[in-house]
Amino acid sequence: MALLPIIHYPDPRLYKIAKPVSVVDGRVKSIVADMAQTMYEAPGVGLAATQVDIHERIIVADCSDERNQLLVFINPEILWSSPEKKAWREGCLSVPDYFDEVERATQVRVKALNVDGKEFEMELDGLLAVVLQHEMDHLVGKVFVEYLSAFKRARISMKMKKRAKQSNKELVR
């Protein structure tokens, strides 16, 4: 397993649309293991492959308190979303240290493949439903800040670019 570098907003690679996984093999299992390690280390509750510059439809998530209930969604597809919506305070590993309210469906039914390539369906609610919707946005090239006003997005983009410049200066030293 290896830690993967997480791409930060507004990097254009975050806007690439992920392609379906054609076969769940050793390569994909290795990606899943690396993504899980990266998510836990970050620490986060979800990670889409797009965020680590792998443009395939893979998501890992773990909302458990003990951080021992890893869920893997390969080629996820939302089959149903509840009409009820709720605003959640969201953050993102690709937009570190920034949180804001985003309204999402309170429940979803998802179909996906697990790490063994077996198809499953699962009904999610609460935080896990929010995490899945957030990560699925990444797979279609959407970052949660796009739900915010143009002013907020511009401010976040400026802060993230400034942070990247600062990090690059520190690396040169």
Ligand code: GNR
Contents of the next structure:
Amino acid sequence: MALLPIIHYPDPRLYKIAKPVSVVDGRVKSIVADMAQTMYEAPGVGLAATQVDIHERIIVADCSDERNQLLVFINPEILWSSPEKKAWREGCLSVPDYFDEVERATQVRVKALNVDGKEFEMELDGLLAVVLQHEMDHLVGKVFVEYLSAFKRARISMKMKKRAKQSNKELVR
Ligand code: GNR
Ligand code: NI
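Output the structure of the form predicted in complex with this ligand; the preceding block shows the form predicted alone.
The complete assembly is shown below, putting the previous chain first.
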């Protein structure tokens, strides 16, 4: 297992479109294990492969309090989204220290492959529904700040540039 570096907004690699996984083999299982470790260590409740510069349709998530209910979604497809929506305060490991409200469907039904390559369907609600929609956006190159105003996005980009500069300084020191 390995911790993977997480790409920060507005890195252009976050805009890449992930390709479907053709076979869930040892290579994919090892990516899943590394992504899970990276998510738990961050800590985050979800992680899309795009965020660790792997452009394949792989998501890990765990919204449990005990952090012991790992969910793996390979080649996820949303089969149904509830017409009811709700605004949640979202954060993103690719946009550290920034939180803002985004409207999402309150419930979704998803189809995906698990880590054994077996197809499953699941109905999600609450935070897990929000996280899955947030992660599926990452796989098509979309970061949650894209839902905010251009004004807010410009401020976030500025903040992130300052932050990158600061951590660069700390690296050379
Ligand atoms: O850790 C995360 N928390 C979170 C909170 C509200 C809505 C979405 C998320 S996902 C985020 C981890 C992440 O960046 N996944 O892409
Ligand atoms: Ni994110």
